[in-house]
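Here you get one chain, nothing else, as structure tokens; it is the form predicted on its own.
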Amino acid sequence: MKTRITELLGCKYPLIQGGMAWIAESTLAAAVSNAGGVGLIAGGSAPIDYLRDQIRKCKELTDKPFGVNIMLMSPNAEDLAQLCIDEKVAVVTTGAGNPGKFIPAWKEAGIKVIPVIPSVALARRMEKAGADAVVAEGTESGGHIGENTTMCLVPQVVDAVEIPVIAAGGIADGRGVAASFMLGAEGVQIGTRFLASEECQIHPTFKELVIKAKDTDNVVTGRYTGHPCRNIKTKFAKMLASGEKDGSLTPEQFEEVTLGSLRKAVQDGNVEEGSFLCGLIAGMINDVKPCKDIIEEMMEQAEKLLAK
């Protein structure tokens, strides 16, 4: 499956792994890159020394292209932007903001810049700012979300820009990949499916929740804080949603209660206080496999469907 994305990124398959905070580290990123996709290390708000170490570990584990995801609302975004230049990272994806001020320096350093966008307007702004491609991410995704669906967002973004578009949100098998290509995308970003990969370093409880999830085991919390997130429906997530709905949790209390909750989910498997961020497609995921098997099965299925 050769597209402008495989040419741009120098990869076998037009697939990038989602930059999931606290989840996407060197082991997972390298496994995805070695399997023919492009793995990402999540920047989040992690210390710069830790991220430098993760980038260097990834270089030891793969000689294929990989990238870093930068959450622009993070307090250390500027330091991380410079770290990507210093460490000669091949690809940077961005979320939660406008990376316009960083793009010239990244481009000068030879870094491919791919912002994640929730709207046509931001896609156009990113193209004008010099982005190499954009990820059009629908509300089906796990973690921080916009309101437009993948099915509606992707074709509108494809029609609005000349640069390649990568579809994200609700893609976990070859049918989702093929559908994305029919909408005009030239690549896909996969997050939730890789939670149930052998190389993903999350707590076993997190993987078990993903595998056992039904189509309705999902809830969005935090809309009234301005930072809505999609989670697996646990007792903690339902408490947050209820407190938001009936006003028993103020936005300030919500932020206080959820502080550190993602780490508690990823590292501790703490279902009482952890936020298990996960996409709507989890109901389709029923087993844990190596990244190589996931990617090859997905792409083989997509190729057969598109050939029809």
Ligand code: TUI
Given for the second form:
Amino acid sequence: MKTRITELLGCKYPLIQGGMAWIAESTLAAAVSNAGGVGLIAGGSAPIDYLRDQIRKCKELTDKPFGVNIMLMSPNAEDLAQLCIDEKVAVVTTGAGNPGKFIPAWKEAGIKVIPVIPSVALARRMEKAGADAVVAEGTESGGHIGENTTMCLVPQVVDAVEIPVIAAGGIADGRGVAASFMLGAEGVQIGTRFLASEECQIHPTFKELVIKAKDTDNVVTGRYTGHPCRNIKTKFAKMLASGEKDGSLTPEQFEEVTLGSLRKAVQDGNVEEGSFLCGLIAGMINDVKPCKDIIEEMMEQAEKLLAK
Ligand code: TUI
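Take the protein just shown as the form predicted on its own and give its structure as the form predicted in complex with the ligand.
Everything in the complex follows now, all chains and molecules, and the chain you saw is the first one.
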């Protein structure tokens, strides 16, 4: 499993953890890095002091490389981007926007830059802007999503750029990893599978929802706001989806009722008002395990399949 991604990031496995807002903190990131992947702390829309604290905690928990995800829609993005430089973070991934203006300063600081992109056009732009790799993220992913699928997007991005491509969206076992490699990816980004890990600090109700989810227990909300998000199909998510469809919820009302809903899901396990962001592959996930077991089983299965 040595690829340009393991070489670039100095890790054992070509696997990075998704930068899940409100979810990915130092305990999870360190567990993934200690298991041979690259863990990520999500900046989300957190205050700068929170992220600094999380980065420092992670440095205490692991001596392996780890990274930070910058969510570009955050009003704090600029400050958090600078913090990654000040704290000498090894890797930065970005989501929900074009990180072009930050790339020169990150590169100058020796940070490996890996934008998450939903299209070939943006992958090309990121390569020109100096990105070290890209994550091609299919619409199967949880949270904020693009339109193209992993199966269709990954090979098109692989054909379009020279830099290594990491596949994301709908990958939760060795079959998904092997398939990604067949599509030309040199690494995988895993998010949803780590929701059901022992080290993930989300509310037990959230883990329970992931484990119990069937293939159809998933819904995309907020397309009409311009920020489509994939969630577990709770009563709240169904209300949002039908309000959007039948016009009983205006985009403004949608924004109002979803304000703070990520925190309500992650910290409180509030199924009445929380948004449980989660990928389409949750139906395949049936147990909570340590990150080390998840990663080793996944990579062992992938290696066997790829050797066939
Ligand atoms: O960023 C994600 N997933 C996320 S961010 C998030 S927090 C949030 N909450 C509510 C609304 C919006 C965000 C939850 N999940 N994944 C990576 C990703 N990036 N998916 C899609 C994109 C993307 C979209 C447009 C990247 C770039 C882009 O560029 C547009 C442009 O400016 O050209």
